[in-house]
Each structure stands twice: as C-alpha cells, then as structure tokens.
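In the form predicted on its own, a lone chain appears below as structure tokens.
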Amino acid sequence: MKLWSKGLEPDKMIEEFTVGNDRELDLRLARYDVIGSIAHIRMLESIGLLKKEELDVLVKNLNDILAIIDKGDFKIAEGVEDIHSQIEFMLTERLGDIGKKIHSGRSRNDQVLVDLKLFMRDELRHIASATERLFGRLQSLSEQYKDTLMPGYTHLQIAMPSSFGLWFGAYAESLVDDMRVLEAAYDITNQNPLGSAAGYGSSFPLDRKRTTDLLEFGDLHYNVVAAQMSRGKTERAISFAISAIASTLGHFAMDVCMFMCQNFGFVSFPDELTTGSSIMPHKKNPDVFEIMRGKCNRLQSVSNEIALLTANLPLGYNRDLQLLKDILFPATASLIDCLDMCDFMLQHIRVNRDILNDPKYDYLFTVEDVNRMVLSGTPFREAYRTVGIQVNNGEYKPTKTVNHTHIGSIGNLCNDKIADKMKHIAAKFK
C-alpha cells in the first residue's frame, strides 16, 4: 500500500532496493510525523479545508497514535511503504473518508522535511545538553586541580610548566566554540519548510506563519524551492557540528590514552573500568578512550560524505537524499554516546599530583628562570644564554616555582568568564 499507488505495484526487487532500511529508520521520525500532522490540520481549518468538528476527531486519533508511538509500540505494517503511509492508513482505517483529507496541500516531500527538521532539531538539543554536561565536568576538575602542576609540552618534548586546571579548563573552551558551531546549525535547523509542498508551493492559501508558530520553529524557509534545497544543506551544516565537537573529543581522548601510559603516569582509571591483557597481567588497557578516538575520527568524515552524497543533485528532490538518514541518525547517536562516556569516565580519573618531583621534568623551568632574571633587569637575550650555558654544562638548578598571573595564565585560569560564555550559548537551545 502506498500514497502514491495508481494501480500498478513496482517489482519487488526494485522496491527493496530503493527502500532499503528506510523504514527502521523512520521509527525514529514517527512521533515528529505525527506533530507536524497535527499542525497541518490545524492549519487546514483555520482556512477553511477542514470542519471543526473533523480537527476535533483528526486531532484525537493523531494523540492516539502519538500515545502508541511513545509506548513503544508503533510498527509499520507489512506491504506499507513508510511511517507516513502507515499513520494515514491507520486514520482511514479508524475514520473512513475524514483520514484522507490530512494530506491536503501537502506533499511527501515536504512532510519528511518537517519530520526531519522536527527530529533533527531535537537531537540538536540532545547534543547541546550533552555537550554542556560534559563542558561542567571539565571545569569542576579544572577548578579543583588548578594548584597541581603538570608538564606541558611541544613537538612532544618537554616545554614549560602547564597544570591540570589548564589542561581540563583547555578542553573545557574548546567545547564553548564547538557550540556556536552546533548553534549555527541549530539556527539552519530551526526554519519550517511546511507548506513548500513538492517544491513549488499549493495553489490553497496555506498560512505557513501558523504552521511555523505550531511547531515553535524559529523562522520559516520562505521561498519554497528554497525550502526543498534545504534538505542535504541542513544535513551538512549539522555535520560539520558534529565533527567540531568530535574533533575536540578525540583529541582528549588522544591525551588521555597517552598520559596513561607508564612513560608519563599523569592520570589514571580504577581497574574496572580499564581492560586487560590475555598474555600481559600486568596491563591496563584505555580501551575506552581508545574507542572513543576511533569513533570521533569516524564522526569527522560525516561532513565529507554527506557533501560527496550531495555534491551535483539537480534541483528539487531526488531519491539520493533518502541515503542522508543512513549517514546522519547513526552520527547523532554516536557522538551523544562518546559526549556521556567522557562525562561518565572524568567522574572517576586520578590525578598524579606529584609528576614534577622527577628530575627528568627540572627543564620546565628554564623559562620561569629567564623570565625571572629578566624581571631582575638583565636584558633577556643575555638571562636567555646564561641559562642555556647552564643546562649544557649539566649545572642547571632549577627553582620549581611558578608565578603566573596573566589571564588565562595557569594562576588566571578565568574558567567563570568561559562558564559565562557557554551559559550564553547553551541558553539557545532551551
């Protein structure tokens, strides 16, 4: 059974091609199908396509439905093309002739936007929130180690002092820009298509300002091929979200497999939530951070394949867009999986507080010794000499103390000013 059926059903193998796994995938958008039903018709009747009395009843059911959906318990049937077809089929199969007057002044296509607008913006939020509680860990443990020294480094070598507080509060920032970045996405998002039809708008006088308003969709999408061009736009722009977010994700995940390591010692995980070796008893493995980095590495090539999925579409819709759910729902997921993983993991890392007792970390200071002299009046290029001649003769002694103050500085680390930041974003997607 399909809405579009003339008589003529399409050979099978046709069809399971060009379905492919659809239709699981459209679980996902029932409940928001059934919203935007819902707007619709409340829009039909405000213009007169509808009776009062035929909302009331559409209304009830569509709730029916919604309540069957939230329980779990919403299948498309065998023989039904999609979720679309299946919540008009099971309004014609309660109502009769009333069932069919939903899709007046609607097509398919901009139906699925709705529902993929209404979802999308959704999982949008989820990630926001996500993102948020894991920028709060960050910052509680930068606050709570900001006194505790680490080694900070370049090309891999020791450099100069850094501390935990920096290095968390670091990570914590990252998270701030890669959340202008979702709320731009959020913005793209958030614009109702409704009412462009299959791309060229209806001849009935469809009030898109009230549909918009129903849905609390922050603007509309007013021209309506414009509207139709979205789709695969507002995919791209949630995926180069998704990839900023994963990109600071990973390389924490980065940081963290390597500070394990016996040869730095900077961090470590209660055995439980560490893993082994078959042959090696004495290993603890960051299989989850390692996880982690391979599924964010995996997440940053969804921007590049959703542009290659999209890249020489003519205009209008095209069957192609249908694959944009195989890539996107599963990166949406996965990204809120890795977000509360980190969070869950960071509840429960320990903190080597006494790294720089080791003497092989002494040469962090020679800035700190540098600058010191310089503070004292010698010129620095003659403060700078003196101290390497120091260290290439083996006669550096360094006096392990650090005075930074500056903002940003590992005693400035402003992480009220960057919570202020993030409060301001985050507050957009409530």
Given for the second form:
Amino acid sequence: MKLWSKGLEPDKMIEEFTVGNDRELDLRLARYDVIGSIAHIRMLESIGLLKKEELDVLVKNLNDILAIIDKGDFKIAEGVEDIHSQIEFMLTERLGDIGKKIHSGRSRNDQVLVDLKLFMRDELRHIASATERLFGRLQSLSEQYKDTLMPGYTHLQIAMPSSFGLWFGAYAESLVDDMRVLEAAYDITNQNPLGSAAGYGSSFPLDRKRTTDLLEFGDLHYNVVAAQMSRGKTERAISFAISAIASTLGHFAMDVCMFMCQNFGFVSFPDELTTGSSIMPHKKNPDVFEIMRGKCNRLQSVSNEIALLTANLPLGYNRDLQLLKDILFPATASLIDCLDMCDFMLQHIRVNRDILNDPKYDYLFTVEDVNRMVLSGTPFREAYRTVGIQVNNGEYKPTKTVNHTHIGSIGNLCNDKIADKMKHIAAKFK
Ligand code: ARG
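If the structure you just shared is the form predicted on its own, then what does the corresponding form predicted together with ligand ARG look like?
Following is the full complex, with the preceding chain placed first.
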C-alpha cells in the first residue's frame, strides 16, 4: 500500500527498482522523521489546522513511536515504501482519521529534506567531536615529544631537523582548517526547509518561523525553491568537509606507513596492533593505516559522485536525489570510523627517540651550521659556500644542536594558540 495509492498497486519490479535499499537507509532517519512531524503538527495546531486535543493525542503517539525507534525495535514493513509512509501508517493504524491529518501542508519532499537536515546536523556534530578528539590526541603527543628530533624532508630527501612535536602538531593544526570547512557545511545544513512542501510552498498560512524554532535550526531556507535546491547542495557541502578531513587523515596515514618502514624506523606499534603475513613469519604490517589511507582516498571521491549525480537535474524534486543517501550515509560513517581508529592507534604509538644519532642524517644540520656562521658575522652566501664545499669534500661535521625559537618552529610550537583556534570553532557545533 502506498501513501499515494489511488487503488492500483504498482508493479513489483518497479517498486524494487525504485526503492532499492532506501528502506534500510531510511531507518537512520526514523527518529528525525518523528521529531520533524512533531514540530510540523505543533505548527499546524498554532495556525488552526489541528485541534488541541488532536495535537495532544498525535504527539503522544509520535513519542510512543520514538520510544520504539530508540529501543531499536522499529521496522519499515515489507511493501511500505519509506520511513515517511511507515510512520504515517502507524499513526493511522493507531488513531484512524486523526493520523491522516499530519500531512497537511507538507510533502514527502520537504519531509525527507527536514529529516536529512536534522540527521546530517547530528552527523556533523559527531564528525566535529571525533575530529576534536583526534586533534587533542595529536596536540598532547606534540607536547610529549616536543624535544624529540626527527628528519625533515623535501623532495623526500633529507632536508632540515624536524621534531615529533612539529609533526604531530602539524596535523593537529591542519585539522583546525578542516573544522572551518566542516563549520561551513554545518551552517549550510542547519537551515529549515520545512514548509517548502513539494517544492513550491503551500496555500496554508504555514508558520515556518515556528518550525525553525521548534527544530532549533540556526536559520531557514526562505525561498521554497531554494529550500528544495538545498537537497544535493547540502550533501555536496558536507562532502567537501569530509574530503578536507579525509585528506589530512589520509596524508597522516601515509606518513605513518612510511615511518613504520624499516628503512625509516621512526615509529612502531605493539604487535597486536599490527598484522602478519601468511608466508613471512617476521611481518608486522601497518594494515590499519593502509586501510585508513585507502578509505580516506575513497572519501575524497564522494564530492565527485555527488556532483555527477546531481549535475543538470531539472529544478524541483527528482527521484535521483534519493540516491544521495546511499553515497553520503556510508561516507560519514567511514570518516568517523577512521578518525576514531586513528585516535585509538595513537594511544599506542611508540616513538624512536634517537633517530638523529645515525650519521646518515648528518646533512640535516648543514643549515644550522651555516646560520651559526652568519650569526658570528659571515655573510650568508659565503657561509653557504663554505659548508657546501665541506659536504662535497666529505669533510662536513655537524654540530647537532638546534636552536629554533620563532613562532611555530621546533622550539616554539605555540600549541596553546592552536588549541584556542580549535576551541573557538568547535564551540560552534555545540
Ligand atoms: N525516498 C524519497 C527520497 O529520498 C522520498 C521522497 C519521495 N518523494 C517523491 N516525490 N517521490 O527522495
């Protein structure tokens, strides 16, 4: 039975093709559908389209359904098209004609939109808090290892002294910028589309400000067509944020894989966090970070998938939009998974504290020696030549002391300033 049924049931094959796995995906929207409906009917009552007694009994029954959802006992019945239909059917089953009143002034087009906005708003909050947690972990490792030097590379060639403080701290600060992108996606998401109905509004005097307040949206999409256009655009904005974080995380995962390699040997993990080989008994592989790298690379393709899915769609609702759920829902879950896994692994990371004792890293210190000569009066270009000649003749002997003091350098990481930036942005999600 369909909400839109006028007596004739559609062909089974057509139904399967058009619904696909949408019912499973819709289960994640269930509680938001109820919350959206409660706000909608409160508003309907306030403009005289529902009686107070009707509202009370509807709210009570919707809350009962919410309890079923929160217990994990909720199902979308076979043959029911989607979450919106399921909840309306349940209400009608319980209440008869009163249940049929909740859809006045609303279409499934703005209903699914409001569900998605509420759902994605929560997902973005989860992503923000997982990102903030990883940020905190990276910052504390940065502080813990601020005096532990490591090689810095350019062109993957030994370049200048770096430190674990700098390395961990770099990814922390990078996540701050990703959070700014996430915040933009959050602001775009956090706008009320309810009242746009099928996409062209309604002749009922819907109080859209009321539902905006009830659902605690930061703002509303005013223009009803723009509200409908926000389906796809919102997902796309979110995909940019996902991509930003995934790019940082994927990059970090690559570093870890490389630094775990015996040729580097900078970091390691307890055996139980590494993986073995079926033939080589000595193997302790970085599969966790390889899977993380792969997942993060995949996540960066999500915005392309969304762009292609929505490219040149005619204005107004089109069923193609349904498929956005299948792209975005697994993506947010995968990102949160990667963030949490990275945080878990970093609780166990072991850092090699005397990497730079190995003479193969001696050339890291050439610039330090040049600078020392400059400080005692030699012009830079002359000092550069002198050290260069020592290197070429195999006579270079490094002085392995590093004294970097300016803002953001090894000796002055400014982690507190970076933490302030993050705190400021993270507060906007709360
Ligand atoms: N499952 C649909 C979706 O996600 C619900 C909206 C259906 N609207 C319609 N006009 N067929 O888009």
